[in-house]
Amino acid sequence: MVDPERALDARAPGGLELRAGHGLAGLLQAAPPCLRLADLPTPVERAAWLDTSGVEVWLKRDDQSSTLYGGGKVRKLEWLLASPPFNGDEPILSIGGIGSHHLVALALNLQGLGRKLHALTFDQVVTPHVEANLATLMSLGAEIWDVRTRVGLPVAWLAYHLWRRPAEKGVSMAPGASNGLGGFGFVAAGLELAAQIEAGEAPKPATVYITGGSAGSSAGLAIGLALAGVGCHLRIVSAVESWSFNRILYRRMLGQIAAALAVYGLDPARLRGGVSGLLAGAGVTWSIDHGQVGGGYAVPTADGRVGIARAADHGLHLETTYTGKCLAGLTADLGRGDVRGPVLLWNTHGANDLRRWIDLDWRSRLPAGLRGRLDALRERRGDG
């Protein structure tokens, strides 16, 4: 559970100082406050079971980033929840699928702060994993507005603010906690990896695989690696369709994070050539793979399920929406011989057991329409 006393320190004048030795502390003249929600650094370890001829594979274990709820989301939330407009007492409004990892991470961490989650949710295939996430949201008292489809989200957002008007209106947080400041979590992650490489805990990777959706994690990581001088190729395996995540949107997120770093005192010389100059100067390149999206966001794929089963045989727990597809992308590239090694697979999934949070009557708290659709959504599911 988040320590409320420690969390409240971030609201005091001056905020909460960064951890001792934090990579960003040495790069920013006026670092923003940061809650200590994550257990960092996360380990790097060998994944010899993924090796192919001439290519060595390593894992970055962000599934171990928190005993409350791990994965990559907590890296972003510990920055956002410490700063305006998210460090008050009101609810936070955000967006995600009914089994969203972001919403679960947000609900759990808000509970530790005595706060509430408001969420606009859309349907997704109900795997056992998705159902556990939804059950957790309901059990934690999250208030959700059932939108059904992603297409309806803009209208639902307007309705929330203009005519539904909940008794206590929430502060809007970007999907996936992905904005300029949220990206600091993965800028710091890139610096963290660089320190582990320097300490001899892992080799410098030629290629890093990470999933992509709202772009904050992968964009922050690219900038962090560049600031640390770790030249490599970032292979971003998209979990969403190209209209939702593409090169244009990725560059925009890179720009937002770079702009936020400048606001907090990053040496202007670092960004003299813009973010593209920063990446190019460090030898950091990137590409987006949409080949694993399959039937769409959060629709399980056969290759993703194969990857999940294979990972489980080696004690690694993945899921069908993001990390299973990321592993499938890596496996496909390895099979074609398209990968430069060593390879680092960044596991962003929070695999914590959520059963301790789930109440038996959680279904009764669902909006009536969603409660009536659950069985239909479950009939189409694959293994989660």
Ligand SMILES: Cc1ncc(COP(=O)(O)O)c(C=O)c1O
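Residue numbers count along the first chain shown, from 1. Under this definition, the rigid core comprises the largest set of C-alpha atoms superposing within 1.5 Å between the forms. Remember, predicted model here, so these are calculated numbers, not experimental data. Compared with the form predicted in complex with this ligand:
- Relative to the superposed rigid core, the position of the CA of His22 differs between the two forms by 2 Å or more.
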The other form holds:
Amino acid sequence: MVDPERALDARAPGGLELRAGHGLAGLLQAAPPCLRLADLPTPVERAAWLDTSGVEVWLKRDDQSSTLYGGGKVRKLEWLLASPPFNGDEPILSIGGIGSHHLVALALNLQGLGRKLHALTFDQVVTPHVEANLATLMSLGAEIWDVRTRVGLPVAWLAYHLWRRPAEKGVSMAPGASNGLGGFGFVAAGLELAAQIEAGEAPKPATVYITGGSAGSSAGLAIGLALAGVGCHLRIVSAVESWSFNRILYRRMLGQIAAALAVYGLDPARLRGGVSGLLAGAGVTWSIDHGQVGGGYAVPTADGRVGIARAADHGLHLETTYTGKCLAGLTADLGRGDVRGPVLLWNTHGANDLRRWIDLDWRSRLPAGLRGRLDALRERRGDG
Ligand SMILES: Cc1ncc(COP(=O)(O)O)c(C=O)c1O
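Would you generate the structure of this protein in the form predicted in complex with this ligand, following the form predicted on its own above?
Now the full complex is given, and it begins with the chain already shown.
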């Protein structure tokens, strides 16, 4: 049987497939193109092992969103890489920790196009997972600038643009691929979940748990759920400190995504009361939980590790920076008995095995300063 969505598909420049019948096509008068990089919809399934005091828990399996590299990032890249300024041949410049999932997702999706990633990176706690992500970046030929700290990023960004020759400059992509258009990936994800609820694959959740960093995923999801009429509470478990993600920045991201939807022809009546009116009208509320940040961004916590071990027993592979902390937040709320069910936990981590990409000599391509710090760490740990 012909898949009607595929029948509408066309080829984008570079041989990539376009997802022409995507979920936003019916909502936007002039919907932008969307690449078919992800395997959607991702499954939604019961997680009875997380049920507490009669509250039923379900999982959204974005870890199964791609055999190349799954998780939430590929949902954003489907939109961003299809439109200017990211659909050309130039390198793309972005920002992240040395073990950033966003940078790995970008590097993997660019390498198939013969394109290069430029990255300004800052240090984070070096777990084996972080090291594997960094090894993947280096093995894929990413060029990285070792900025060390997050506070140094604005100056490094400026220096990159001032000193690099135009022909070698990459086009800048927001950290975490979070901007108005990137957020469309999670607007569509909200519609995707609504369709699964409609089809009886899962109950309508009273509370949805998702982790937050650069906010595009959770903001897009809130808007998508509102557009689909899925009233619920979105509990955003922050992976970053409150100076880096908070109610003001979240509202700003909601506004950016709504503005982009308006540009592409969302019925103005839907945004008459602004984005807050849209959410309120649909009964979508949200709150941010900073209780799991612990020692800071990407610093593993004991509760996060407990969650990761528990999830692993049930075949779910989480990590210490985002999704382990998100599960810890859910577990803590459930333990206090103040969560309305059913609950849906959105797993945004793509746990693909990256070993096939990693060259043995990846360390030799690191900037000298970063290589020195990693070598010193290995020596201290006695694994050098
Ligand atoms: C695994 C994972 N989950 C969630 C997030 C957070 O998504 P956002 O940056 O859109 O808030 C990230 C961001 O890098 C991530 O790597």
